[in-house]
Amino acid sequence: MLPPPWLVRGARSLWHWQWLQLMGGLGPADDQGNYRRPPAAFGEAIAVPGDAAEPGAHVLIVGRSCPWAHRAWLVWGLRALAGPIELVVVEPDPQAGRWRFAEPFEGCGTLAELYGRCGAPPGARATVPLLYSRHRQEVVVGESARLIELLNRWPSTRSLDLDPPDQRQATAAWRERLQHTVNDGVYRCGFARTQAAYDAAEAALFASLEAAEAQLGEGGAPWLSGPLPSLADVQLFPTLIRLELVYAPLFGVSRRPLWQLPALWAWRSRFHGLPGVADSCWPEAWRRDYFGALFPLHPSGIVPAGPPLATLVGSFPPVPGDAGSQPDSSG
């Protein structure tokens, strides 16, 4: 038997009010309902420290499900920085809404404790990625865009430059566009408070994806800013590798599946094939953490089935003229 209309209306009104309160805690928005990502703590750009080459002197702290941490993990892997920089993976605590260490780190059980010990401003969100100095017992940098630039300059045995001089202008332009319309764009869709806010974010997202498709299309370069992979590719990959697995079903960005953008599909497969990239991909953790932890967007907490990652990085759909060859990423 269906509940009476007055009960449905009342429950719907109450749930909408509660949803707005929960969304306010999940991510702030302006008065038009547009999601606004808070600035990261420890976001200043810095020079490469003098002890950068010393093994174990620095620690890169990441979370498997966080796309912002994923971009730092990618640069760490692509540039073979495991020698000078230790990798520590934190796990989410959905009940407390924070990151925690599997084992105590510098005497801290949670990332919030480490933030506080390192002088983060009161009320600052404890987020990943984070580069930590063991010698100075301080955070080096915690803003992902600045961090990947720093890691690209870090001393390495692999002479791979992800900001090639001849592509620098194009790389910077793509990074700026991707940051706002794609990387943050999927969140602007998922965390939108109004239909108008969602519509604007969704349109900007797919306009940028279609621009990338045109850039990579027939006769184009294999990478976003030119013949060599760059930080622009690093920024795009964490979003696109999660598209079908998380963002399309949870954030409502399913207007065009990626197979309808064949050049981007082929690009994603190429990038996944680069050294160190596959080791940074954890689809089970992505789906568990997004569907299980984002209660305002998915109250049941049920983690739905999704496509195997292998089906998303294969050669289908074929792209005319794309032989699937890999560049020499060793520089």
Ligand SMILES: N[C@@H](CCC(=O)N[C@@H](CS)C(=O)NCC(=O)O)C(=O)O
Second form
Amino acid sequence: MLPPPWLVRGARSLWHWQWLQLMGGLGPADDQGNYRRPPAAFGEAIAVPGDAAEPGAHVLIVGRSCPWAHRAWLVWGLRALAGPIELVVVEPDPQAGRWRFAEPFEGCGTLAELYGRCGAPPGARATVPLLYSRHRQEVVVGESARLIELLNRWPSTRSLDLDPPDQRQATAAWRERLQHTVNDGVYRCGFARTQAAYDAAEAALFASLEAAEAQLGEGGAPWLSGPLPSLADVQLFPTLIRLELVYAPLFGVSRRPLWQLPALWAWRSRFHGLPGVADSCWPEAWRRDYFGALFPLHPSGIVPAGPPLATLVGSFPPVPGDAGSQPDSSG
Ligand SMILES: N[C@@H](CCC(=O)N[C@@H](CS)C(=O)NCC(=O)O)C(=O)O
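Form predicted on its own done; form predicted together with the named molecule now:
So here's everything in the complex, that chain up top.
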């Protein structure tokens, strides 16, 4: 028998109130219900340190599921920086809602301890990515947009410049647009508190994806800002590679599946094929972390099955027996 309408109404408004409280734990919103990402601690731009080329002097701390960490991981991989910069992958602790080290790092068990030790203001979020100096025992930079610029200038044996001079203006314009409407845009959809907030973020997201599609479409350059890959491509990839796996089902960004944007589909496959990119992709960890940890959006914690990554980065449509239809085992 159905419960009486007054009970359904009461339970719904109580649950909605509780949901708003829980969403407050994920991040702040303005009074219109738009998600507002808090600023990072250690967010200042800095110069390449004098001991940059010294093996093991610096450590890049990342988490597999985090798209902001993924962009730093990509530059580290694309520019072959494993010699001078050690990569440390932290694990999520969904119960405590924080990152922890698999092995104690500089005497710290959690990222929050390391932040505290490095002088982060009390209450600052302990976020990845983070570049740490072992010699100075301090954070070099903890904000991904500045960090990828720094890693692009880091001395490397692979002379790849991801800010090619002839494309600099276009790269900067794309990066600025992507940061707000796409990279943060998917979060602004998923973490919206009201329909209007969601609608605005969703429209801006797809307007940018359609602009990228037009840019890369017929006769366009292979990369977002021109003939060479740039930091703009680096910024777009972590969001687009998570689209079908996480963001469409969890954040509600499914108006246009990527197969309806064929130039972007081809671009994603092309980027995934660059040396150093595939090793940074962990689809099982992405799904486990997002669906398992974002309780207010997915209280059951059940991790749904998703398409194998290989079917998202091959040619379209996937050909049976082709590498593109093999199950992905990297995650
Ligand atoms: N603005 C930061 C955002 C980084 C960020 O929000 N990272 C998330 C993971 S996707 C995190 O570490 N969150 C932990 C927390 O908020 O406690 C950047 O771009 O570096």
